[in-house]
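Next up: a single chain in structure tokens, the form predicted alone.
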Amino acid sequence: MTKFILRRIVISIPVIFLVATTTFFILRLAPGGPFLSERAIPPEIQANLQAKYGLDQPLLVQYGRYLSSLLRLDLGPSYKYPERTVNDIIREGFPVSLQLGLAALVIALLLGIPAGVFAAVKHRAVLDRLTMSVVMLGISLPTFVVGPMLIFVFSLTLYWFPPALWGEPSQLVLPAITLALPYSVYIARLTRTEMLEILDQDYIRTARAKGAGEFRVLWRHALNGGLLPVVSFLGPAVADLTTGSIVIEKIFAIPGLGRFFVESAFSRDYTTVMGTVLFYSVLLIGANLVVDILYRVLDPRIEYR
């Protein structure tokens, strides 16, 4: 296992380098620039800004300086927020997105796994069809529809939760539920499909023949194998959830990292876009590595060679 983890870390280095290089040249080759706006800037001021941030240098010189800074874990200054660096923006925005994403992940697991198990146990029954119909409804409604609906019902009608802003635990509930619903649907469908296959295995019939109760059969013998596809799905899902959703953050006025990312893309803030893309990539690689480790925990028969 140790050799496997070290090998994955070593392999990740060229992947991160490729992501950084691709993002750098795509942004530089795209039309526009960080200091071009609807209001014209005097040429001398624009030239000073270009010189200050090194944008007047040849492209390969800029690329070399960027890689040099990257080796020092310095993502550079933000062009849109000159008083802050990209490291500061990630340090400020990511904890907010992380709280929202982890809360949504817990809700998605609490909703999706029991729903999938229940649908598998009641296979082809009315309750199975009803459960999967509710699941499909959850995936059909986009978050920009679910979010305002929850605000209308639970904030403006029942007055249970605040409609927006950030800082109190109650302000986390509605955005976390909105973000969790699509993922809970995928988890429910994956759990149901895998549980249907596992419940027909010989060792499940053996456990029942020995007198094990249905609850013990499901949660002790079947669920470990039934969660393997869910664990595979959680790799990219965790990275996606913890980076937050710009739609959710806009609806509920949440100061997460996704908001900075989209605003920097519109304003051609090169360093912020490159820094957040690189940060997302590292997060995704780390999440997939954790998933591979959890595979061995859930199924000791799996060997890494």
Contents of the next structure:
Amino acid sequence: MTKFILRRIVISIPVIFLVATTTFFILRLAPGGPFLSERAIPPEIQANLQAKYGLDQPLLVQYGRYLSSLLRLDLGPSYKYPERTVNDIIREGFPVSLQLGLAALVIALLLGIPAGVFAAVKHRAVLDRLTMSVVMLGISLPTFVVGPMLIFVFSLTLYWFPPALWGEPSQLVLPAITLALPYSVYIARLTRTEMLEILDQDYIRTARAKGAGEFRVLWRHALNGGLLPVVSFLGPAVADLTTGSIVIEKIFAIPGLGRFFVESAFSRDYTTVMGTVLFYSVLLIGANLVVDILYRVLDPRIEYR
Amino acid sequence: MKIRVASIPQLAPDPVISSLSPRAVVWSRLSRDPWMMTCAIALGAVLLSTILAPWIAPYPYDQIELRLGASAPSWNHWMGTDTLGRDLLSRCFYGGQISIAVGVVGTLVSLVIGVLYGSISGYRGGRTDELMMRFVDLLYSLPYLFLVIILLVFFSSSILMLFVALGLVQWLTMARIVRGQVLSLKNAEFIQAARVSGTNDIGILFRHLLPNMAGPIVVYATLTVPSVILQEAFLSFLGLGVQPPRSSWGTLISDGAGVMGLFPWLVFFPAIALAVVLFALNFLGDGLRDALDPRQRHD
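Which structure goes with the form predicted in complex with the partner chain, now that we have seen the form predicted alone?
After this comes the whole thing, all chains and molecules, with the earlier chain placed first.
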């Protein structure tokens, strides 16, 4: 196990290096720059700004400097907010995105797994079709439709939850539900398919024959195996939850990392863009590793490679 | 000594084997299912309306009538007009063209890359396969939407860039599926027969392997189209998709969502159009997968 984890970490290092390199060169080769705004800046000031951030140096020198500061885990100063570093921005924005993502993940699991099990038990009955249709409707409505709809109903009409901003638990409810819905749908489908297969297997018949109650058969014997695909889905889901929250953060005016990223991309804030992408890459690689470990714990048939 | 030739046992016609080809079985399963047919018809209708947009749209999509402002649905404008007085029905028809085109082209890009990559990886096997699949694993753990956003912001957000960027995101899963199929098929007897009869690798791949894995590929492609359409909509919502005055369903919805409290029809109709197409494609994809599943042949 330790060997497996170590190997994966060693493999990840060149990937992170690759991400840093590609983002660096994509950004530099693209036209435009952080200090070329519509407002005309006197050329002297422009040159001073460029010099201050080392943008007047040859590209390779800049690249070398960037890499060496990365080794010190320093993502550099933000060009757009000169008083803050990229590390500050991530420290500020990420906990917000993380809370939102985790809340959404919990909601997605709580909605998706029971729905999937229910549909599998009622396989081919009207109720299965109905559950799966409702579930499918969930994927067919994009979050930026569901979000405003929820705001319209629960904030502007019923006054149950605040429509936007961040800080209080009640402000977490609507964005988390909006973010969770599409994932609960995927989880429901995965659970249903897997449960259908498992409910046909011998060990389930054995459990029934030994007199286990239907409830116990479903939730203990069958679900244990039925959750495997859900677990492997969680790796990419964490990825999607973090990136999907870009839109949610925009709708609900939440000061998360996704919003900082989009803003910094539009204002060509090189360092913030590179820093955020790099940060998320490390996060996702970590999340996938955790999922792989979990998978092996849940399914002892898988060998460590 | 006399050699006794064993008599060849007479093969009795098996009453269970039906004469239907696999394709006919799939078709009969789908066509017997009223849900599937409803989805197919709905999808066909929407597709047709977007293709025929230049002839059936009552107004040009960019004809501004400020005097009308945002007017509610009426006889002259079935879906109402947007804040600039443009006819929403016409804009939905034309928007569909772009949304569906992005979905289809993005899927095709991912299909070409994924099938080539996956089949090479599976067919070569061994170290090549190991290396190529590790690479896919690694790419899986990249924040894609972020990279797409970077590409679109820093280069132009033209439709062409959109096609390429979205296709590049989608090919990974396709590559995995194709590779798995190739691995399971490449030692089958009919492939060995083809090899013995002198077919080269390319011939085996395209003439023999690909046709036999069309099922899973078609199913996954059907499910990819809606996800690409949805991603285009996401990007449009962030202001990175199709640029005005052209619009996709995504841009229409995102424009409408801003004024939802005042003019709800502006978000309602494009959202319905998008939802119908996504719902139908997802449902058909799932149905196809079930119909193609050989384990369900008996019912």
